[in-house]
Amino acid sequence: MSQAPSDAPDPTARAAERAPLDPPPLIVDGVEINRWDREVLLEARRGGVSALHATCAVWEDARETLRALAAWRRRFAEHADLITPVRGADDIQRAHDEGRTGVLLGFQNTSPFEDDIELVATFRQLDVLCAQLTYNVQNLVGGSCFEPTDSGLTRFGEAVVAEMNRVGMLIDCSHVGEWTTRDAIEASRDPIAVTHANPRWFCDSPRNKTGETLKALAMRGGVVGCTLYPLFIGGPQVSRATYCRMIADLVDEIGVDHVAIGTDLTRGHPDEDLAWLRDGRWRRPDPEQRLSWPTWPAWFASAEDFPNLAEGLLDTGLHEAEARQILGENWLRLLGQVVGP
């Protein structure tokens, strides 16, 4: 793992005095990919999360992605206690004010769109407010940041752009290649986010993203959920405070306004989940590779650590506000300003 230059702005510079997070933070995760069971959702509860983006598809297509809309209408009614949709902005405030958690169903591929745009409407029409345009191999859309060579946005991809922009629906590039990210930032009407990323100077993986790239997302107005996914950040041995100093610089680098978290959590999944979501169908699993979830940090296991984190976030010298925005406001601000109210 890379640290920050040395020449980083020192944010233990800001002013010392700070007051604690009364009344509690609204707390936005950028994504989280559990098995959805309800000691997950009461996780979810006791970290204080007032709204989770939910993945709900990733190499599934139209079919398989309704039946997964489905099973979260049944969660929703089994669950109503703790958990309620999101189909715009203000329920995630409504959501906050009634210690409810609010779930924000997204794609992390736009495999459910296959090749018909109006699926796009469609799957918009049934509150699905956020896609991410690739995943993990090339697609119809655009390049992954895994492929040897990133094609840039296609002409399918320039179109899925454009109805995404136009039916309210936020565009993700977190697994998206570097050439086909910049494209998207470049051919979309509205700010995108990269809902679980980190900056690549401080963990080298094609999963992160470049300086270049994040201030380019910033200009725009798009916001960067920094992730805690174990290997984006370098590992579990990575301390609280090296992982909250990480997103104290990137604030000094492209702003607060264009930083939150995008936790990534894996919680409840077997080891043999691993293999689909890493390849789905494309590749057949290697018999001789027992692939494994990664540890993650002992300070940050589960939604239940969210303030721990926010504590972290403030040892590194952020005023309260600044917190606030990164744990759950700035996600809020580009919702209301993609999907709307």
Second form
Number of protein chains: 2
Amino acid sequence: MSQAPSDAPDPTARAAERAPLDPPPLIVDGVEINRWDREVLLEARRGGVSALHATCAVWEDARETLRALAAWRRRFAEHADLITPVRGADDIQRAHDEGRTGVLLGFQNTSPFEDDIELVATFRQLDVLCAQLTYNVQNLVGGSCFEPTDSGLTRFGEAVVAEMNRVGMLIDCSHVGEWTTRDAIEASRDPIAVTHANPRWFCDSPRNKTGETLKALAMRGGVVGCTLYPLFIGGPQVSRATYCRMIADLVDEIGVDHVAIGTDLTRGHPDEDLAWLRDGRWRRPDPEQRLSWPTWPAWFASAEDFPNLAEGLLDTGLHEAEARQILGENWLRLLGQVVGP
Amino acid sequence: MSQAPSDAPDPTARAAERAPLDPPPLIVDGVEINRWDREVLLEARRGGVSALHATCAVWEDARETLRALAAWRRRFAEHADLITPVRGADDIQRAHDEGRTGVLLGFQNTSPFEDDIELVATFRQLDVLCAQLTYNVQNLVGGSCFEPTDSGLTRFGEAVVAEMNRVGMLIDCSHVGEWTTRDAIEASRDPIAVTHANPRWFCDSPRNKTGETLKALAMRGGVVGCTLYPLFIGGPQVSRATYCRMIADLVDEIGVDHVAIGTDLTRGHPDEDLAWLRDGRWRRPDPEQRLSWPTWPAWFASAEDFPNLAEGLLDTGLHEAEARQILGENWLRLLGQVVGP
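To complete the pair, please output the form predicted together with another copy of the chain; the form predicted alone was given just before.
Full assembly next; the chain just shown is listed first.
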């Protein structure tokens, strides 16, 4: 393990000091899509994040994704004092115990599989543990939440779901169309995840899920990670109390075993990255439109604010055990079940 | 121009001798997907084929397709006595006048465009004049005729159609789902093609088109190439008279300007090629299933039999001018309109 620079405070000590729960909770973030410099990794440590799911592909094909995964190999070596690879659920507990942040590699698209059923097992062998079936457009596997029509799960999509079940890769339906999501819940042998979306009754966006879909997900043992991305909570002015009340209401609706957090943090990205992340190559950027990242709520501006969120959950009346499930233990259980120990 | 081997008969003389029309008709085959050795090119010459649309991609991505196009550059140089590239409609007339076969390069999928709107113009610059929107599965652009659900044209699909219109590339909907086909007919500024399919009332297969769709295609100036692929005519026992009667009936239904031929010849492919051509990489081959190519009707076993087909069209009562339109002039007109002179 390499040494942290001597001028850095001990981030783990700081997290423990701020945590409203004692001992500090095991925190797992359902998805983050940061630019992964050391400062961002320090934020995760300061927030007491035991593990996070890092997005390695949004539009990338197989070859481009190999490069993104290689970058993670280098990061794991370079920042071994802060992060450690997650290859199964036990690695998350180990990271938590060691005061490091486990990083679980995953995709927000099946584009790395291209049109090749064999590439699912290939990427699983490269420690990719989670893949979202579609990103922002229709793909070979199914329909996106932003597409006017949802194809449902295609024949290739059914093959991919079965193969992900076979190799032990978590299926994520966050950006996936409602119909395709329901098809995936039905088709998958294992429970599936929505790593980062809210109920649509809280914020009416196609990126959020209907109550019916979240119930169907929970009925099959799945977990939804409530997101903090400003556009899908209703804007940065939404208070911590309002957000945490939504979580408590969702717990009442689908059960505490099925609710978690997936912030969708986008730390470190300049505005120039936004056009790529949103639209990839499928349409030309509109020269009239100046894209910029949304402002995050003051009470949750980075992973450092996980203790704030924990406090908010307790303030809303959730019990300590419930807050611990929501903050990380539900993800831990689901990963153990789908991916293995 | 290189010389034909001295032992080869003059194939053009032979075609003229067998042709039931005088002067010999301009023949354009809407699609062929052969293994392109010299023998196959000689068959086209013996059949008097003035131009054919050669498939360069079915599942291939951009990089793989660049290789397929490079192979055509070599073939054009090596067999310049038999074939010549088609870059516009005038090249077809020129090939016909010179007694060579013009080869128009095209795709049976939009897979070479991958997810990148810019690649449409790139492949147009490489002389690709036609692309089928989908092959045998749902893709980024739209739904396939073999998919249980048809997404319709996606947002990327709409962008691709507009871009194909802009650069002058013919849209083909042969393997495309009915709904996506109707969307494409509507969305396209230019008339579109179904290069190789029959009316479903003649042979009930998802690969054939409903009467309504063929009418909609014709109403917008499009052309359908009736196929001779055995599975989509009802089997090799279907007689020339029955097939040509279908063509005459289709002429009555949608007008003689809108009916043509697109054989879908698969000459030279061993059985081993069939699994790739059908399913690409999207599912594993079934080890129980021994795939083999279907038998073609005795009266149309290769491009050498175009004169037989011409005779059949005349026998069914079509006038000489009508037969000429069906055999090639309709494709010539459509290409002039969409691709240019």
